[in-house]
Amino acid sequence: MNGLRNLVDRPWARWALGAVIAIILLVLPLSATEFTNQTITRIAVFAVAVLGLNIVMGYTGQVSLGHIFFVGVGAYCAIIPIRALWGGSIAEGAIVIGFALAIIIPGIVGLIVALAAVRLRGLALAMITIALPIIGVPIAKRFSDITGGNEGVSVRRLDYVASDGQTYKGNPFSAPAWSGLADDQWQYYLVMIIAAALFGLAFFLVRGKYGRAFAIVKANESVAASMGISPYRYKVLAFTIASMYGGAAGFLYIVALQYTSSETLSFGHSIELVIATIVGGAGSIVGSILGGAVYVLVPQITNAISPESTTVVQGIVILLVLFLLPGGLASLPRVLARRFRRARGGHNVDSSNSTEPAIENTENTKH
């Protein structure tokens, strides 16, 4: 077991494992069913959403119970300009504009909220973040001419003028003819490429100087201040970045579904994101991926068996994880290795953790 652990800890082994996973993800959609491609695409969408929540909760230790608000705002900021501009003179540029707005506007909103809210702690901060989706839904319904209200807005059948001068119905996220791909495959690759870039940025963020600062702020704000690290500044930064990731997830949501409505902003979805973050593993990049899988797969499985049992199953899952795996599913290999060594009579159970980076040592302090 120790030999296997030492092998996995080597950089070349990690890169090799990553390359194998990347090859599988690249080849899989070419032979998988449409349902499988759509399911994996949605997992990637919500993995990005959970990653944003992880930056603010898992790595910085702030309470955020309204993260779905930024996902919903990002979805609207993407779909509205795409719906208005696609098929016109700027053609596919509408998608680029939608992507940019889906990141910028939630980031600005997140910054404004953070400047006022992160000075608060505990219940007060939780109430501020809870208010976001609660007020977001009625606002979306109030401006139904733009947002579509409960009925929502779609880009599945938009008018566009072809080269022959005729007007046709089309989908901005349909596969182009030159790609030779089906629509579900094209959307899969588009979401995966963007999600991979976002995860790469987050990886270097949390393992760089900002990640170390986040970890120190999470562990002890007084110590952070004594070291010249402003807790307020870094908490605002983390909240803003998390909001931008939420907005990016909103854009990917539009790529995957080509539809959104006021229901996207509902508070229930926000709690499900928090559950997915805890179950996947707070303060963990891998945990964010697992959290996205939990967010998508648990409702799919329970709905297939008994739609009324979804909430009950989610409650049971989170209780089991909290009791058995406080670090989430991402900590399972480490827990199994520790128990294996203990079962074999090992006494140096935690010595292997002493050389891990500070950001890894503090990833589970919240639990």
The other form holds:
Amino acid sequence: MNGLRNLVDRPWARWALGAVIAIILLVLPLSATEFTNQTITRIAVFAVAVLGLNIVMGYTGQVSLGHIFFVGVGAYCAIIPIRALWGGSIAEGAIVIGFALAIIIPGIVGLIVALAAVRLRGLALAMITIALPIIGVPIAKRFSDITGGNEGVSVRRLDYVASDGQTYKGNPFSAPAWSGLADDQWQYYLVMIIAAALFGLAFFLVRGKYGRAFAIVKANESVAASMGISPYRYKVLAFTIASMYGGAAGFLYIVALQYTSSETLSFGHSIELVIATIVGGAGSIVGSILGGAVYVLVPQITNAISPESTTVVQGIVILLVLFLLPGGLASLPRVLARRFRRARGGHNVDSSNSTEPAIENTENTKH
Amino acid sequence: MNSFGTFVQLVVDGLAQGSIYAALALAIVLVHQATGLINFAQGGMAVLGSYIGMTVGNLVVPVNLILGVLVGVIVAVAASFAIGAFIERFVMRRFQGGEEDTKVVATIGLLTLITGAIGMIWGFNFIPYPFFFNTSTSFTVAGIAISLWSLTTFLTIVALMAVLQLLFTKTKMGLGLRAVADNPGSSALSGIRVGRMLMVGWGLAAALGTIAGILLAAKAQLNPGNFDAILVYALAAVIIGGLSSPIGAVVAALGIAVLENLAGTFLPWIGHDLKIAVPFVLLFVILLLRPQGLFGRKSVVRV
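Switching conditions: you have the form predicted on its own, so give me the form predicted together with the partner chain.
Everything in the complex follows now, all chains and molecules, and the chain you saw is the first one.
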């Protein structure tokens, strides 16, 4: 397995793997079934949500249990202006307005929450954010004339006035005639392009100056403060960016489903999102994509086998991952490679192994 | 009824509801003092204990109601003590000394597992809980109707807190528990069995939560999600009262419940559905003005 491991470590091999996956994702929707396309679209939507949670939880070490609240708020902020404005004098511009609001408003809400919640060290953020979905659902129900309450709001068959002055029914996210695509393919590409851009931004964020500051805040707040990095400021920043990613995921949710309700931001979904983030791999870009897949696929699979077992399975999965694979699914190739090498009894002395003792030490202290 | 009568009645009902929040908040503080972590599964464990109590109690209820309820309560408390100790020993201890966020996610995993298991075994519907008396009974004092359930709940929780206080200050085990909470390393060196004390701490917290769970179920019936919202109130109380102060948490829990009851009735815009937002508005104001909580101590961190 050593050969494979070395291959995984080579940058060009990773880029090649990434390129192959990108090409597959680009070509796949043209031949796949509608269900497959919609499932992959939803995975991309929730991968963005998990990525946001990862920025605050995986990279900055601050547990947020209410991230789904920002997804839900983003979904409302996207769908409400689209419903009100689409097809009128500003036509498709309504979608752009929806996208902008879906990022700005959750960002502002996140900033306000963080300014208060981050003042306490440790777990206060988790203790406060757990309340967001529990407060969010009754608020959404209270304003049911704009949020639709339990029934929700949909733009699948939206009345709009076309340029000829007539009223038609239409879906803002159905494929335009010039594209020659089916609706599911159009929504797939739209979501994928935006998600890829958001992942690219996050990639540079976590590897740049801010990412290093987040990592120091996560490792040791006192050290961060002594180096002139204000833990308070960077935690607020991380939480605000995470909220904006949550809001963006809410917009993509509307692109994918053209519908949202108070159920979208429920407490249960919030917990599922946290579980998906850890199972996918905290503090990892690849882990965020895997987390999106976990969020969408695990309930789909358990619902097919036995619907009442969904919650139990999620509880068991998360505890097993914490026990056996603390780095989540994203760390699986590395862990497997190490197991295989150890099984062969070989002690390689090439330079790529120099970090091994450190990793094993930290694992031993956890047990 | 005049508005003063309404006011007094709301305060009394608020104190009863608040004592349920207080019991859960106290359980959370108990675990936090012993192990430094926030147990987000505390509410789920309380509900699980209540279901066990209901199931066993219902076996005896056809023979004698009072005896059945009593057996149910005793079995529930014993079972949840055992479950709490078991979870500490076989799940949480593995994460002791690890990162804080891992521990939080572990308790979240426990919450999910417990809620899911309850749903699989007992279903997701509301189930009535057999109780000593009809919980809608009330009596009138000076023109103010006081619910018998409110009075019983309040007095039970107050009595439990007195017992816990005695346990912690007057017994050898209480001394051991406090020593472990204060300094596990030194405690181990002076012969205290730290692991066992942690298990006792978790067990006591679980048992306390279960009694609150049963009192709530007696009035509002039993449902896997019974404590989801109450956990949020309890956490708010713990933050407002200060994580290091059991009395602060209890006072804050009672205050929150009374305040939200009054706000829900006297501010029509808030109403019954939005009163859960009341403690959080309060919490935000307090966090901005006094981050260590109303009763907490400011702690200095040494590097």
